[in-house]
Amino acid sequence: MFIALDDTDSTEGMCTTYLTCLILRKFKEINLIADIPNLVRLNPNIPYKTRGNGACWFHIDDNNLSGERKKEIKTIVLDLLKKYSRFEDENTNPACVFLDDENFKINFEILNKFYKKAVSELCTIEEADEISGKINATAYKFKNGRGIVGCLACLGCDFSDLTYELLIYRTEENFGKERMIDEESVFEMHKLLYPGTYDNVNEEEHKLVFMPHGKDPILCGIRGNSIEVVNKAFSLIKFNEEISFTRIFRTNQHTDAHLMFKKISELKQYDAAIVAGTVIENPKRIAKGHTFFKISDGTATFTCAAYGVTRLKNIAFNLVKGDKVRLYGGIESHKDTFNIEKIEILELAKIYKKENPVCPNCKIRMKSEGTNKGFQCKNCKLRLKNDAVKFIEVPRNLKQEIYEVEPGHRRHLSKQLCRYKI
């Protein structure tokens, strides 16, 4: 039996992974052992998300489950969902889905197709309801039930690329309090294990970035390429507050699963995409350092933005008209702006500056006589025509490579450059 949960948290607290862990801990008490749980991030541009737009699912072998046992499982899940979901938040619309092994197997292609849309584009509740009926899932929806989108989409994740996250949970009395972790132990762990584990620290600003903010139950999350490395990282960190429990999740985080190659003319609001084109005007910078420029791929033009909180603002500002780029990102609330997660320089335009000629007699720089009037040496008075001007290529301070957002400002799904070798 496959069990999926989504949209139980809020900006004021809770976490769907926490609810998943509580369910699994309850199952263990009644001798039900589930496979490793899964955390699947979906389209980060969707406006209806509460925080990280993540849904969870896990599996219990249903070959030897009686009807009574299945009923007991559903009762436990629904009771805990009703107890811990933040129903008071207007943006919290929980759902859970139960799907037997046989229907999962024969309908996985349908689920996978839905996942690929939900991780990259906007999906509706109506689409999810239709799929739920088509695959014979048992779905429970609360309030407007938007969580059913995440429940069905996460079951279709194929984990063609995957990572792991070891989540450390706080005791209830510490919810909302300052998180207490020995900072230097995290930096020491980072030195030893990077790039096996990543996005734990921002070295440039010398601060920890693997801790959430607010009242949710997570103390921190250690992300990595294997179960072994996240466990090793956990063993090296010194925690200055009591830990309630830990759990490792398999996840699609840091895989760029959300980014689909598209032409600019194909872009729709809330899409996550990779687009390539030519810069058609020099970038402009506004207040707070936000940098904007336009690109065209021959099908359409689009305004692109690198925001002032990240280093990409400087990369973007150094682009010039004629540069060819590939941009990774998406469209959020401003439907006419593509927000950049990564910039790949494909080809740099050549920039030239004019330089007055050197007098062949006196070996000094000649002076311009005025627009299109040529040049004259101030010593020997030699005159040269206007075509004697020299054009010198100006070195660019960009390279033909990919530039990424620094740790702490990266989206859950964005793939780090250190993972490109995996």
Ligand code: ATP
Second form
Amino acid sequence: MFIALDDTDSTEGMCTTYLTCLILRKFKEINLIADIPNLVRLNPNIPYKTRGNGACWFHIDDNNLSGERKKEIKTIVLDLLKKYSRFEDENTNPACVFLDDENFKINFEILNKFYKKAVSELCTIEEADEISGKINATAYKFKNGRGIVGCLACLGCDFSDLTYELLIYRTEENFGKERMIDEESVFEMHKLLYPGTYDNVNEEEHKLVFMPHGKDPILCGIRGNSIEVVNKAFSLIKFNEEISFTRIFRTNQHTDAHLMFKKISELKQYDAAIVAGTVIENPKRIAKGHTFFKISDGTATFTCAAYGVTRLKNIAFNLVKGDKVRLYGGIESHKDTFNIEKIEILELAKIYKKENPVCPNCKIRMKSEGTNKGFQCKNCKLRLKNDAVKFIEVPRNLKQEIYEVEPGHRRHLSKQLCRYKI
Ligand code: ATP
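What about the form predicted together with ligand ATP, after the form predicted alone?
The next block holds the full complex; its first chain is the one shown before.
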């Protein structure tokens, strides 16, 4: 039996992974052992998300389960969901879905198609309801029931690329309090295990970036390419507060699963995409360093943005008209700009600066006589025409490579360069 959960938390607390863990702990008490749980991130641009737009699912072998036992499972899941979901928040619209193994197997293509849409574009509750009926799922929806989108989409994740996250949960009395972790132990661990595990620290700013900031139950999350590496990392970190429990999730984080190649004319609001084009206007910078420029791919033009908190704003500001780029990112709510997660420089335009000629007799730089009036040597008074001007190529301070944001500013789904070789 596959069980999926979504939209249980609010910015004031809770987390769907925590609810998943509570359910799995309860199952263990009654000798029901589930496979490794899954945390599937969906489109980061959709307006309904609380934080990282994550949904969870897990599987229990239902071969030898009696009807009574299946009923008991549903009761546990629904009771805990009702007990812990943040119903009071107007943006919390929980759902959970139960799907038996047979229906999962025969309908995986439908689920996978829906996942591919939900990780990259906007879906409706109606679309999800229709799929739920088609695949014989049992869905429970609360309030407007939007959580059903995430529940069905996460079940369709194919994990063609995957990572793991070891989540460490706090004891209830610490919820909302400052997170207490020995900083240096994390840096030591990073020195030993990066790039097997990543996004734990920001070296430039010498700070930890693997902790959320809100009132949720998570102390921190260790992300990595294997179960072994996240376990090893955990064993090396010193925690200065009590840990309630830990759990490893299989995830689609850091795989770029959300980015679909699109033409600019195909871009819709909330899309996550990869577009390629030519810079058609030199970048402009506004307050806080936010940098905007326009690109065209022949089908349409679009304004692209690199925001002030990341180093990408400096990369973007150094682009010039004529540069060819591939941009990884998406369009967030109510903005007609493409927010950049990564910039790949495909081709750099040559830029030149004008220089006055050197006098052939005196070897000193000649003076301009005014616009289009040529040049004169102030020593020997030799005159040269305007076309004696020299065009000197200016070296570009960008390379033909991919530039990414620094750890701590990355989206959960964004694949970091250190994972490119995998
Ligand atoms: P957290 O990461 O802390 O668990 P969250 O950021 O995942 O929180 P949710 O509370 O899950 O946020 O809210 C996201 C809502 O958006 C859910 O109801 C989910 O079903 C819905 N949703 C997810 N992806 C899409 C999509 N592509 N189109 C429309 N709705 C979506």
